[in-house]
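Shown here is one chain on its own, the form predicted on its own, set out as structure tokens.
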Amino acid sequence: MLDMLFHPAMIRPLVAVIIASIVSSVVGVFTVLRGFSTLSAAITHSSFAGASIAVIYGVNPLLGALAVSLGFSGLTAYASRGNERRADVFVGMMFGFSTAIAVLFLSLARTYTATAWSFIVGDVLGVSLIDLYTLVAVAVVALCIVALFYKEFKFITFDPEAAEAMGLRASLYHYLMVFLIALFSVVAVKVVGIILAVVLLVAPAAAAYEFSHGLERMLSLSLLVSLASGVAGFLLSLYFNVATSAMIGICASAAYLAALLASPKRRRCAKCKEVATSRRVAKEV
């Protein structure tokens, strides 16, 4: 197997593979202390759109991704600010239109179903050297915007409320984290595709924070386990032969799955709770 990965047409899909699982790893984190896990998976179902309409119209898919992602994160980011009730409306109500979307145009050119279904499922493995460059600006891009406003957007996570009285433009933080999940989605639609966009985003993220009492270290563990999830997924599927996705899905939710199971602060929670019912019953008697 190690002679199969380090062929010459594995480096490609291995290297967006970990393009992918860094950016994950990063924009994940800030997704899931936010909350904002559903309104991803509409986000990237939005890219999904883009791309079919790049498709037909000759662009590459990458680019119409990332330009309707951006658009649909902008009003995504404008419904959800200061009014979450409004926000879930229209993020199921993108749900609807982004697919319908992606349906109308691809039913206007049939021959394009094999295109399509590689969007949805994802297909590294023909990832083109141009595909390879894009992704690597998209993903430096991402990780820039990170590093500028690193403190701004840890303000803003942890504190609004103080991060306001300080006079910092919260809305301002506030669209530039969703644009990151936007220039996310484009990374993954052709690394796992749109189905599984979320869980390489969230997993990792989620994973971390079980083990976690601070953002740095929450980072770094995410992006240890987006990597390993992201590497083991593509050398099983190499060794099973089946579908990268869905080897990287599974073992991101793998990690998950194990980190719930061994998280301290569930058992911390636990224990916690114990002596709180024993004192109760204890004044009780």
Contents of the next structure:
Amino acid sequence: MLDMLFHPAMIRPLVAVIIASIVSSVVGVFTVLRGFSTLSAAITHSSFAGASIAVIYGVNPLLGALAVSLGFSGLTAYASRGNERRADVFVGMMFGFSTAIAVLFLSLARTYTATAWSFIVGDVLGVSLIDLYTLVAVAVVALCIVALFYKEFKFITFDPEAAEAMGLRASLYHYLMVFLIALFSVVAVKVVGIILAVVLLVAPAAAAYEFSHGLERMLSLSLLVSLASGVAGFLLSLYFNVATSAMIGICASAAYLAALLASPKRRRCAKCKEVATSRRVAKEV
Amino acid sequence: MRPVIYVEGLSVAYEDKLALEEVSFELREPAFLSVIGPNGSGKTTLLKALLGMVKPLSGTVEVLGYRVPGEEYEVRRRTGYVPQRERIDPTKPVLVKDVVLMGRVAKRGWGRGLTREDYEAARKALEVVGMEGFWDEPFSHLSGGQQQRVLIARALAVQPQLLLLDEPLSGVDAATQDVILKVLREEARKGVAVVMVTHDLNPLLEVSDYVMLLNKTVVAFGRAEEVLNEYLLARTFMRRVSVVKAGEKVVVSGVDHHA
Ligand SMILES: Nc1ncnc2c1ncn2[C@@H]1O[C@H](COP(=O)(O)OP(=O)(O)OP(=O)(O)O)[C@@H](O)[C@H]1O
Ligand SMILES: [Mg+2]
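Could you drop in the structure for the form predicted together with the partner chain? We only have the form predicted on its own so far.
What follows is the whole complex; the chain from before opens it.
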């Protein structure tokens, strides 16, 4: 297993997996805390549409994914200002619309099956050097945005109303956060594919949440879980000779379930419930 | 000198429903103003209108000498804001120090790190509300009254010219109410304009310079002792109330304090 890993052909995919894990862990924390997981699913589908359009015009699919998901996320952020219900419906609609566009363009392409399959379930073993450069560039931009605006994101995430009242440009940070998800979706479409992107985004952050009372801790735990499931999933997929994205998805989900079972926050709640129940029983008696 | 707050003929609507109608009042100098009204009377909307967070249908708003809307960011930068506590999801993972430092972040501008000055201001603000021992605690572990005090510390930490507080006394025990009111009184004495929204009437007379009774429009505005009478309160809350003077204190009954 290890010699497979050190095979030169495996280095590029491994680096891609690591990049995807890092980006997803950071972006995932804000996605989970702001309740953007449906939005993130819709955005990944738009990058699927972008990749499909790019295939038709002979452009690198990652660039297509980047362009369309950025445009889409801008549109969504604009539409979702103010009215939450309308935003929810809009996101749901666009979910279907971008999938339709993707399918439409893929049906026009000759290499339909193979290409479509690679966007849907990821194709990390087929990462080219150009792909890798694109992933690195996208990841650097995403991480820089988080580093620059970290404190503002923290404020907006915790208390959007007061953040705006005390002078933060709430809509600017809203856009930035949605753009971050778009950047992640570009990385995800290549590495794990659109179906599993949301798992990689949400599971590590959600697992970290169960063990965190501070944002910094949640970020570092999320990074740990994300890297562990990414790398473990990658190795296991080589070992069993199965789809990489599937193994990564399974590892991330398993980590989340384990975290949920072991969660001190949940256990504390269970204890509260016990006390409450026993009180109620005592009252009834 | 320009008035601290000048509002003339302000109307605000959400979609097709009026939340504020022809509201006019003026706070000439920095003072402690309490805004009292029942649920849905537009108290939160009024605070938001002062900061340009809702678009007025009509009317003029000037705060600290700045036009709103137009120069609302000038106002916001000089404002400490305490939101209605129920609007905050306390399960988000932040520590007390993070919360108190948030206000400083908003004033500092993006990309700039926090300085020692920011940390000192945050610690001092926590001390003022008596929460200095909780610096490293998770916000979610605090009681409601403690959370409220931390949120007030966050607003104080920016050393504001204007303090806007949305129901800071609701769901808080009498001892904590005293602490909060004492802190706000002290800020007002130092020249900060304090606008507090509440439906808790009893402790008010002692601390407020001015009282506004609000029910979509201004029912009454004036010195506390002029405004807090049975007739005006009944008109504001749309139900019978009785006002009993007990020495310095005024006790109002018939208004649901913990609605
Ligand atoms: N975002 C909104 N969209 C639509 N209607 C709203 C919105 N915010 C407030 N309203 C309506 O405007 C009116 C005034 O609301 P506001 O929140 O200002 O009242 P309030 O006095 O602060 O009430 P409470 O004591 O319950 O906090 C209410 O009838 C409310 O239903
Ligand atoms: Mg309110």
